[in-house]
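Okay, so here's just one chain, in structure tokens, the form predicted on its own.
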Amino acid sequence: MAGNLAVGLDVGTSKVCAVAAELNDRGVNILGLGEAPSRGLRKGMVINMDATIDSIKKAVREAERSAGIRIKSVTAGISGAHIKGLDSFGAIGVRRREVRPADMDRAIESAKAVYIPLDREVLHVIPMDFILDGQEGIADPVGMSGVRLEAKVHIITGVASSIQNLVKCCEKAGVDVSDIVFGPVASAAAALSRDEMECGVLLADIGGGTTDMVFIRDGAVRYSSVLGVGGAHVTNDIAVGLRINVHEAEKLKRSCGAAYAGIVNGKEEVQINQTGGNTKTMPAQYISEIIQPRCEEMIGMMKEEVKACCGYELATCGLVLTGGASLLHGFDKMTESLLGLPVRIGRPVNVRGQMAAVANPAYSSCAGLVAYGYESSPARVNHPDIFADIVAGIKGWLKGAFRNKVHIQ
């Protein structure tokens, strides 16, 4: 990575995606995209290192060929049921003088002094609010006078072995890992607007093996969780229900699957290729009848997370769905109906370049990782603050909320 170039690597359960891009005053300019099926992960965790290394190599090499560059380091995304979020508080004395940036840092360091099990690694320490002499909800206390400064932070951790295994796979695939980012944090940077992040919004990144959720308000992540269900579960339900292989089930899900049977034409039929070369014709509605219970289960789990973070009271902008599995026909409408919140599909915005396909919910995480990697690069080129829409939001959000993130060595 050189200059204002950055590479995002999203190592997911269903696919490994590498995106090379540059950021300039007009937004994210995609230079190259590489993608490969993910063979060695389950629910975001490495279960076969050789297969994972091979998938990473294929995705990175394809991105290199399409971008015409040599990729040496990446910003990698991570997910999995092992990711946990917790809140913490810290306080310091400021001795009746103006608060300085160093005081903010000390308050955040104090908040980081919380017990973390030895088998876990800190991924992010995200400041949420500051409290000065009892006055709450302060975003930036610098220049204000007071005696006691408190910081409230959200800490995101993961199992150390899982993080280390991902880093090892990347290194054995020939690329260094400059940083590791929790997947929905990256997706939020690419798929959400500044207004949404300020007013309050929930984001659900639905991948193959997990659904990752974050709640963001006043520009900071305030809640994070991982649900152990994703698009691969829907595919497996179809495979079991129709007694076909997973690849055929995935094709059927993409071509004629729907979140609920009511939106499928009852007279429409579909041909199914069974194991052994036999074919069978059946109503397309049968497939959606298999899918619907799983979607209801997934939305029910999301509802519990919305309640846990007080989303019904605080998420003014509702829920944004992103990730490849969010494209299931009718899933957004079903989610809106069952949750009782405004719901939209989130796609990377302000993305230009040769790879228009990146402007798709399946690539939200990769697009966000690119922006994150750019902002973290010591060799980045600084541009005037005239970024449109999300690029301006990315710069401000990353400089503020993620200024205190922990880098993986």
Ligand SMILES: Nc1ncnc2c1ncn2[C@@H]1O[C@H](COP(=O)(O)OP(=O)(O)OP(=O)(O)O)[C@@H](O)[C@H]1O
Given for the second form:
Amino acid sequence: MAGNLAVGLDVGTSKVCAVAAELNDRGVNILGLGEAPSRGLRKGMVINMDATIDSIKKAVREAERSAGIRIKSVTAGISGAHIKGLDSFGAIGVRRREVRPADMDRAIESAKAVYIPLDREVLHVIPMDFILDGQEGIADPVGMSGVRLEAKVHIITGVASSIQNLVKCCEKAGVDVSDIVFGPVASAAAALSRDEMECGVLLADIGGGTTDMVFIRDGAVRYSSVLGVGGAHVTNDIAVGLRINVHEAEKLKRSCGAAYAGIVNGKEEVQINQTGGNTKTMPAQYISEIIQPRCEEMIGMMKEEVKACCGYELATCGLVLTGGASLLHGFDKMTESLLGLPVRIGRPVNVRGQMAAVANPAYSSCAGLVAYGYESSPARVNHPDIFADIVAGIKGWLKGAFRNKVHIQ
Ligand SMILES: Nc1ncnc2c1ncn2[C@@H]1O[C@H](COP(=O)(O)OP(=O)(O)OP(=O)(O)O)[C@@H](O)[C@H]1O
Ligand SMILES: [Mg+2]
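Based on the form predicted on its own presented above, generate the structure block for the form predicted in complex with this ligand.
Zooming out: every chain and molecule, the one shown earlier first.
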């Protein structure tokens, strides 16, 4: 693969998708997209290697065909209930002189000295702020004078075996994993504006099996969590409630489902095909009556996370919903009203290309992963200005994210 090409691979619970893009003089340009249904994951974690390998192969081959390139390595996204975020502090002495970049590195290094259980791997170490001689909230202390420099970092970890299984699946499907990025961090890169990342914003990537949340402020990820609930739970509720198969339930959810019954026309009727061959006609509102409690539960869980990260005080730009399940009719309105925060739906905007299909919330994570592919690519050296321009907002808060690469034995 040429140095200015990068590929993002999102191995999700509902679908596996690969996005290939080039970095040219106008920015990140999407060249191709490949997608395959995902059969081997539950709640973001691999439970069937063969099925996962098969889905990855299909998605990668399709991306190769549509982009006209050969894919050798990818930046992979990871999620799952095993991912945890924690904050840590580290301090060093700077001996009464100006702070140098190497001092920042040492302070971050010392913040990494925190107990992480042996079965976990560090995915990201994201610097949040520096404190110099008690003065808090310094983003870049280089050049300032002081005695004691403290670093506050957000560390994202995952269970080593889960990370290992994902990497193994990719390798067995014929692609190397150059980096691993926590899914919603990638989604944020694709779907958020720099202003939002500066002022304070929550992002919830609602997929099939999980809802992944991050809180970003002053350009740094400050909180992360994974909730074990997503769009597949809504589909299952419909299947059980109407005694239909999940395929039929999925179709009904997308065509006439809504997050709450109040926005559905009371006179509208739908025909459903039950298992066993029976067809039935019923008010469309009935489907949303089944969906509503699950949506209330999901929003209630998100609310707890908003409280946990002080989102009500600090998320000036509110909540951005992305991921396929954010498309459920009325879910954004319902979230806004139950949460009491401004809510919008986020889709990939920080990328370009002829592929209209990518402009869908379900592809935010995959499109964002592409941007991280350039972090270590020669394209960065060849086009320093362009790189800085495109990825500056992302890089700022990614800084240090790959300091601790995942070590796979
Ligand atoms: N138009 C739509 N209306 C309602 N739900 C939708 C729509 N399109 C997709 N979904 C739902 O989005 C979910 C899949 O979203 P997405 O593709 O982001 O998941 P994923 O990344 O594979 O899963 P995860 O992130 O949980 O591992 C499914 O539950 C699907 O039913
Ligand atoms: Mg996803």
